[in-house]
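Shown next as structure tokens: one chain only, the form predicted on its own.
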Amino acid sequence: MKSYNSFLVAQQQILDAAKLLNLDEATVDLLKLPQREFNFTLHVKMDSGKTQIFQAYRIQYNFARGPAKGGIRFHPDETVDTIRALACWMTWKTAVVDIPLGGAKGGICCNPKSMAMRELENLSREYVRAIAPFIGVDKDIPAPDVYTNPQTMAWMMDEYETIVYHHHPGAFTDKPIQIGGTEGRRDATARGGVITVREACKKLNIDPTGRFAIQGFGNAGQRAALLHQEILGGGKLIAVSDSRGAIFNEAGFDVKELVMHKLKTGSVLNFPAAKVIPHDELLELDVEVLYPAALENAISDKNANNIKAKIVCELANGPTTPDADLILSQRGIHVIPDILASAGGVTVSYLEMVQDKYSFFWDENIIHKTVDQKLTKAYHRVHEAVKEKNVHPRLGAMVVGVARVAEACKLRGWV
């Protein structure tokens, strides 16, 4: 399998979309690069009494459609190019679902699994002290990502409010409900993905109650398993995997029992009546729907010819390589790309910002209805672009997102 630089892949996607849209050179040059990049060195006192130095980033990719929006990752292998790529894709994601936000992403190079709770809190607060002048409800609104969570956002929001001497809950999203978070956030990413699967099944005349498999059984994977059966009116989950292993049952799993087992034991392994299979085998099972919800580059030129799913719904970031995209398209496999499939999360984050700004909160049914409307409309707009331009779905989604951002740049007089 080839090795890919995520940001170079993202830039090539921009060039491909720009060519189809006949964008001028200045607009392309503007969209190919982040508008702002911040690189910080953080110093944190550890529980041992020693001070440890951490490298941190915040990339604000584009502000043309509104304040930048994107998560913060805590990961030992984080790189500036990964952050650039993710910030870039967030820009198109917010545009595809047509919410008035730009794109951003942040990261700290650290191993959170080896850190105590107080050390993580100190690191979170130190990061906010570094980025505070450059974020806010009208500038850039962070959220959780890999190895960060609502508690991380609570610490960060508290530190930000301490610095600015104002109550600004909307400066961070995906917070605990008790301090300005919103109903409907926990399952938002999975819900948006399942809604797009529902629409794809209608368009392609595929049985929505058939077999499905999920690679990655974290929060998004678990929620997708439950929501698939709820929203699509059925479906048989025959295989799931996590970092420890993959399991299979031809007759299908009891999804609620499987989720409880995962939460209780920390793994899908040792679930009753489950056969252990290789990780790679799960991706190649004969199913109607496959949800890659774990690793980047999981579907590559190495295994794309063996994929049997009719629909691939990308709940993970970048699970399909560029070569695999072409192979799947040629084989007639319908990919719902990550910038569309996982956009339910940022949609609810936007709704959280709006509620925080007005100090008025909606019930969960209104949140779910709004997500359904936004993702349904976005899916059909992308499907139209695929037909209009005769391209695969990822490029179709890029065409929609890039066109909207390019138009905003032109209206502002930037190009």
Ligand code: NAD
Contents of the next structure:
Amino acid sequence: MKSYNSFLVAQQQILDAAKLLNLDEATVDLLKLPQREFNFTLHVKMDSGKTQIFQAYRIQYNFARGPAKGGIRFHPDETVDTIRALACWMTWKTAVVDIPLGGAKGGICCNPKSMAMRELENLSREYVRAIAPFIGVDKDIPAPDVYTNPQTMAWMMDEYETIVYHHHPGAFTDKPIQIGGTEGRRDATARGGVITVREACKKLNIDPTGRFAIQGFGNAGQRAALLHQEILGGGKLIAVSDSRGAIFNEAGFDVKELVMHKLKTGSVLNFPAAKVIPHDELLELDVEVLYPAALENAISDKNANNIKAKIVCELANGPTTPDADLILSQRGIHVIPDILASAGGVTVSYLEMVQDKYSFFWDENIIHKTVDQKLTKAYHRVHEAVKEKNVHPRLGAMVVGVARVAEACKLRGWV
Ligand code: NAD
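Target state, the form predicted in complex with this ligand; input state, the form predicted on its own:
Starting with the chain above, the whole complex follows.
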């Protein structure tokens, strides 16, 4: 498999979209780079009594359409370029679903699986102490991402409020409901993805109750499994995986039982009546819908020719390499690109900020309805662009997102 630098990939996507939009040189130069970057170290007292140093990042990619917005990852393999790429993709994602926010991303290079709760809390609070002057509801609003969760946000929000001496629940999203979180956030990313699959099935006349598989059975993957059956009125989940392994059952899994098993044991392995298969085999199964919901570069030039899914719904950020994108497009596989498919999460984060601002919280139905409206509209807008420009869906989504951000930069007089 070719190795890719995610940020170079993200920059090439901007160049491709800019060409189709005839953007001028200054606009392209502006959009090709983050507006602001923070690259810092954190020192945390560990339970052993020793101090450990962690590399951390916060990258605020673009502010033209509103405050920057994006998750914080705890992962040992994070680099400044993966965070830059993720921040860049957040910018187009918020624009594709047309919410008034920019893009950002943060990360800490650490192995959360080997850390105790108290160490994770210290690390989360230390991160906020380092970055507090530069984040906030009108500046940059973090959220969880891989290996961070509502508890992480609760610690971070608490630390932030201690520093600014003021209640500021909207400064972080995906908080627990008891302290300013919103209904509907836990399943928002998956809900948005499944809604786009529903629209794709209608458009392409694909049976929405066929077989499906999920790579990565974490937050997004588990919720997608449950919502696929609820929103599409059926569907047989025949394979799932997590970092420890992949399992298969021809007859389909009982999704609720499987989610309970994962929550109880920490893995999908050892689920009754499941056959263990190699990780890579899951991606190549004969299914109607494949949801990559783990990490980057899962579909590459190595396996793109073997993918048999009719629809690939990218809940993960950056799961398909550029070579693979072309192969899938030539083979007529309908890819719903990450900046569209996984935009439900940031849509509900935005609704959480609005509710926090007014201190008035809505019923879950209002949240679900708004996500449905936003994602349905975005799916069809992207497919208009695909048709207008005669390009594959990722480039179609980029054209929509980049055009909206470029227009905001121009209106502000930046270019
Ligand atoms: P998570 O940490 O809850 O889940 C990730 C899952 O992937 C875990 O079960 C992990 O075991 C599994 N995994 C890791 N490596 C794997 C591998 N090689 N093969 C198979 N499984 C593997 O994270 P999440 O919140 O569900 O996020 C998953 C993806 O979706 C990420 O790319 C994230 O950026 C993206 N995303 C998440 C949200 C959200 O709201 N949670 C929003 C937008 C995008």
